[in-house]
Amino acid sequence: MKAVLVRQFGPVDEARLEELPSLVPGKGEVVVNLHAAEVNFPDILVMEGNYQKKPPLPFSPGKAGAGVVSAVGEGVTRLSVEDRVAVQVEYGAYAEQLCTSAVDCFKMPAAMPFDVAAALGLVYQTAHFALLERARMQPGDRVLVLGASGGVGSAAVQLAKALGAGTVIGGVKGERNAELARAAGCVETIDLEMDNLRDGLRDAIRLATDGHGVDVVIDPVGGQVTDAALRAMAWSGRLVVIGFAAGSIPTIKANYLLVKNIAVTGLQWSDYRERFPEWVERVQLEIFDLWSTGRLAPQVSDSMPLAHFADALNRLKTGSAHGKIILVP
């Protein structure tokens, strides 16, 4: 079977598509013949060696995909050969086959295409846990999603609306990204490239919320955007730190937290997958149900052959990807 292989940490272009032996499941494992793999920004960090968890070399990147179970290991009873499943893993999805624990696999609805199942993976899980578990979002809350045109951002916008948020506002850069954020469900977008972002974002949020401010901020961006977003929050607001796509880690000014009773929390979603797999499964089935009832629709913009993985990742890194990219083994 073919797989993208990283033999040393570095630029994504240094990885190669290689021929490897077919996989055999161990106890509690299954082998999935993958039909789709989700391309995510953390994949770049993993390949470069800049992610918080470094896989042992060599490895195949890729944290989410979908396919058909081709073999089951000893003790596996919840899955059978020919089951159509989505998979959530730490790495390994940029390949024709993936061997993983059975608990990392989730049966897909019968009508769901493989590219949709892959796209409803990591970013939607992250957004769901950010909104409900970490931010404790309540129906009617005013929500600001930073990076609202990106993977996690777009998922957070859609989920916030589907789960009963009031006003959902997107923080974006550029008109093309604003269009994508509005297509995902933002009632309003704010340009994060404005002059004097520190005051300007606060003023724009006040205008959009009739002076209330936002109750929830989903922040995969970091940098100076985080500081500006804190100033735009309502009393007892909750900000969830997911990542630092802007390239710098912000310093939180504690006086904001004190004056407005603001809570700032972080999310490392993979910890939930490892500690509470049953919880993750419940969330994934809820995400699938929301798709089945027409309340979620991942914005898949391109499907590319697995051999074009470097092009897909570079488009993501430079910000030229508009919507979710899926690799097809």
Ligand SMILES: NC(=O)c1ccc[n+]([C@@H]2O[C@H](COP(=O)([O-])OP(=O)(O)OC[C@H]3O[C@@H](n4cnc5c(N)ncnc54)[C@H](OP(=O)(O)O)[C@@H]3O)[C@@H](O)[C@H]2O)c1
Second form
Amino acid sequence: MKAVLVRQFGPVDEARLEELPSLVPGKGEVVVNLHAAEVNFPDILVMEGNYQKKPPLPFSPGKAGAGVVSAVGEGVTRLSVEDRVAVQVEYGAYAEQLCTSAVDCFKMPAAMPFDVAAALGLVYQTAHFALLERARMQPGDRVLVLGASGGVGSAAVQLAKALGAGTVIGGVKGERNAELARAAGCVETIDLEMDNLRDGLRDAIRLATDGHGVDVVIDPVGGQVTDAALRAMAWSGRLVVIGFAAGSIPTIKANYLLVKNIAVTGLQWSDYRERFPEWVERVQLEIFDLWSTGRLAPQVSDSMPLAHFADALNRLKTGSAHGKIILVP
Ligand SMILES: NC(=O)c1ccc[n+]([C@@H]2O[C@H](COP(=O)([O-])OP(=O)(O)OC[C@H]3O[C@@H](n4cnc5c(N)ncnc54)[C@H](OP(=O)(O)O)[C@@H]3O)[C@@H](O)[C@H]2O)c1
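Having seen the form predicted alone, the form predicted together with the named molecule:
Below: every chain and molecule of the assembly, starting with the one above.
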């Protein structure tokens, strides 16, 4: 089978598509023949060696995919050969085959295409845990999603709406991204590249929320945007730190938290997968159900052959991806 292999941490272009022996499942494991792999920003960090968890070398990147179970190891009862499954793993999905624990696999609805199942992986799980578990979002809450045209951002916009948020506002870079954020469901978008973002974001949020501020901020962007977003929050608001797509880690000013009873909380979604797999499965089935009932639709913009992985990742890195990219092994 063919797989993208990282032999040294470094630029994504240094990884190669290599021929490897077919996989055999161990106890409690299954082998999945992948039909789609989700391309995610953290894949770049993992390949460069800049991610919080470093896989042992050599490894295949890729945290989510979908395909068909081709072999089942000893003791596996919840899956059978030929089951169509979505897969969530720490790494390994940029490949024709993946061998993983059966608990990492979720049966797909019969009508769901593989690219959709792959696209409903990491970013939707992250957005769901951010909104409900970390931000404790309540029906009617005003929600600001930063990076609202990106992977986590657009998933958070769709899920916030589907899960009962009031106003959902997108923080974006430029008009093209604003269009994507509105297509995902934002009633309003705010350009984060404005002059004097610190005051300007607060003024724009006040205008969009009748002076209330936002109850929830979903923040995969970081940098100076986080500081500006904190100043735009309502009393008792909750901001979830998810990532630093802007390239720098913000410093949180504690006086903002005190003055308005604000909570800032972090999310490392993969911890839930490792510690509470049954919780992650419940959330995945809920996400599938929201898709089946027409309340979620991932914005897949491109399906590319697995061999084009570096091109796909470079598009994410340079901000020229407009929607979810799927690799097809
Ligand atoms: N904590 C977790 O469990 C978890 C899970 C998944 C992802 N993450 C992290 O979350 C972050 C985002 O991931 P993603 O998959 O959503 O990435 P993505 O698809 O590349 O989206 C990032 C978004 O942020 C925007 N952005 C970048 N720099 C910005 C700036 N200076 N000001 C305003 N907007 C800016 C991007 O706009 P352009 O495209 O125009 O640049 C894009 O819309 C990454 O750091 C990733 O590692 C964390």
